[in-house]
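Heads up, the chain below is alone and in the form predicted on its own; it's given as structure tokens.
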Amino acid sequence: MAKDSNLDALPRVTCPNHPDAILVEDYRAGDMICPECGLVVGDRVIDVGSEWRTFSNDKATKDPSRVGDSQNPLLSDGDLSTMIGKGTGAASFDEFGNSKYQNRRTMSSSDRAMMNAFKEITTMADRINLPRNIVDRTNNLFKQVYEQKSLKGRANDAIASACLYIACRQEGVPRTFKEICAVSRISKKEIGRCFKLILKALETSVDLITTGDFMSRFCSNLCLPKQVQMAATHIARKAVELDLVPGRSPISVAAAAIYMASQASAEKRTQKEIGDIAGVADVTIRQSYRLIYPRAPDLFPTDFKFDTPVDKLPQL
């Protein structure tokens, strides 16, 4: 409570005429401007981003950043430590050819470990096209876990992978364990173990995943039209409501619903094609499909245009 009161007591720059307006920052001029009336509320705002310079004789591979990376609030010193560039002249080396100036002690070991984890998180997120807000949430989760030291003995890469999985679910764009495993160097079993330990350590929770969380992405990757996607979503939801798939994972139910909807339409997809996208085996799709097939006439939406009648659907 004391922490919240201290945050509330901090001075906040607002427009005197529109105190609730979100101010717009003009980075070029360094001004804070009210979008409602155009009043310049604050000026000479400090830009904490990188400063760039380019000279005509610079090589294309040379880093144009003149003052280093932007401030990182997740690190103890804000990542504003001094970094010594690699020397090129004779004065930069001793008589044995070793560099005189090194960066070993410019960053603490804990900050170095977190920096490596943040780079790994960014790399994994880029591979599966996750937005920046998920990367930021993952970094915050990793920092909390690392500072608590509640997962001692676990690899930082495994903790980072589990944090990415949790962040995806908390942000409403869940990914499967197999998708996270595919972009990391950690096994699915180890990510699952770290996932449970992190939830317990941070005393947090995640929403239960549903078939709808994956449906649009799976159908998009399969290049299925909107009508098939809506039908598959309806089939999966009705199957859950009628309790036709007890104990089945939402991913396998979604895959079976997509298979049924595609087989009833002109855009047919095989079990293998769906399984490759959803990350489930063909036999898993068949098992879930057999559970919903007897009630197929009750599962399709009323306005669905059948290319293949319900009674002609594959029975498997």
Contents of the next structure:
Amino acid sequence: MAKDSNLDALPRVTCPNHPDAILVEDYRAGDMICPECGLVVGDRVIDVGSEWRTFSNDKATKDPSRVGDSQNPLLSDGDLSTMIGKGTGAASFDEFGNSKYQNRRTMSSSDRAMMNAFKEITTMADRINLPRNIVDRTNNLFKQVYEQKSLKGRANDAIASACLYIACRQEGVPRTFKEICAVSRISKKEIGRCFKLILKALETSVDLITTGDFMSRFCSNLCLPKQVQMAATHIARKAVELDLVPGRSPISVAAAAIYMASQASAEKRTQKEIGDIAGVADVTIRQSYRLIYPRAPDLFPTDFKFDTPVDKLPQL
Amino acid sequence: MDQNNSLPPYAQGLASPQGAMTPGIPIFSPMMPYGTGLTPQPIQSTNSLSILEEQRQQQQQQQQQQQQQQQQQQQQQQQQQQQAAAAAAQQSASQQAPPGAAGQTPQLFHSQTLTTAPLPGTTPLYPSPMTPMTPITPATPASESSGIVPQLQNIVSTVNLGCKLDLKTIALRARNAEYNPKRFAAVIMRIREPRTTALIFSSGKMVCTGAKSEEQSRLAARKYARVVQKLGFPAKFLDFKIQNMVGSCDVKFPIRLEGLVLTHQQFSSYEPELFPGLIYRMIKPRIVLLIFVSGKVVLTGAKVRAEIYEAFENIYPILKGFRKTT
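Given the form predicted on its own above, I would also like to look at the protein as it appears in the form predicted in complex with the partner chain.
Next comes the full complex, this chain leading.
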């Protein structure tokens, strides 16, 4: 901007008394003033900055001084290209009603697929309300994978979905594969395959999922109070520590723990409801519940207020 | 057979797979499959053997196998004493001698003749002292053998019958053959004796799956070739090759997969959402192992039996380290 030009080029004018002084620009009057003595060295300097007086009443959405989209320098190798917009007047349409100037393509052919994927990632993340940092991480991962070209044959959407999954894991807030499936058109199998391939290609690894990662999300989706959520977290953690559920997926254990905690409290939820939220079948919840039921009194936290006592918990 | 019993005298400190008649060929030569106890011996070309002869050979081999196992057990005890004496210094990865490798018959299982005859009097040169802790092989302490032998569950082999086939006539005239060109472009034939399934393609190539041992796979492939021959095609038996071998075993104790994936991150992949077992991709014999919480292990990707045994001997000490204590 105009301020930077002070440092870039030597000013063509200098104060006669203080040649070393860096002149200060006064925008309001368009003057260049020497800070030492206050002499106005150059006046009526043309300001190269943007038009700061935009009238807000007409064409409020469009700011004619801003051209081009916000730059994405990290990802798309700089986006300095511009394109001619669609015509608005009558002269821009030929006799059949088609617009005369049709060439809106060939913008950035090298990164077209990548920009498409970024758009898709943003759409997917938006559906499950993921914060911007996860989206940025996903974009970075996708760019790395795309540049490596080792997964070139795979559908970009599949790679994007897998990158989203990895980004959620890396940020410490894992989403289940089923949750990513729900916002993507790719099957869980394909996302799983791409996930493994990407980990190999980027030579990274991710932490193992634990039951506690999903508790807050599942419990809030089920509108369970905080005590039940804390109790369910405690139950799941103790169940894994005591190795009551060897070989079971942490999601299933979490779902069973939520079921047990909710059934012991005033806010009871059925297995079907929990299964819908967690993406596990209700028979799976039943299986895991059967494994933790015998040790139920040991699993609850000590300060838990039982609405239904432990011996009256449903046994199935 | 005598050569199997005599171990090179210097091999007390270095690794020496049991029954290795290793000539002066380094481990990583293409002739020497993975430097293990596979002792290739030249045999006559078997392309023209009849099926009956093969069956007789198979029985003989089984008898020899039993004798071999007894001999190898004696050898094992000898070697254990030697290893205990040599204990500390040379802790190299290739000390995991696959004792199970000795359980196999020393004869070749594929038709190509490998002419790596053992050179008498030469001592094997192992690069093992130079690479003490290679990242490709899981680092393991010196220990005695596990005593568990993985059982082979499936062998996949291919053979070229050497002539173009008309799948329609095969499907119509052969028994136990199904052919659905819209679904898959091959005839699927099954036989009962070595209980196997074969995919027969119109180019003349055939894939034989389901056999439990190398000899059975070969025998079954020959039976299929005989069936095709009887239907009137000039079938030959070219390039029989075993493509994949699957073995399984049980270590008899539960395993902490989370610990294993933490320490062996570069080799393991454990995603409970995707698959309940841990997928361990071993590099030194290139084998994929599926390790389950119950202690059952499935090994696959081997081209020869010795790779399965070697892979299991490599993984067993690691699994012992991750045994569940409760």
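Residue numbers count along the first chain shown, from 1. It should be emphasised that the depicted structure is a prediction, and the values quoted were computed from it without experimental measurement. Think of the rigid core as the biggest set of C-alphas that the two forms share within 1.5 Å after superposition.
*Asks:* So with the core overlaid, does the Cα of Asp20 end up 2 Å or more away between the two forms?
*Replies:* Result for Asp20: yes, a 2 Å-plus shift.
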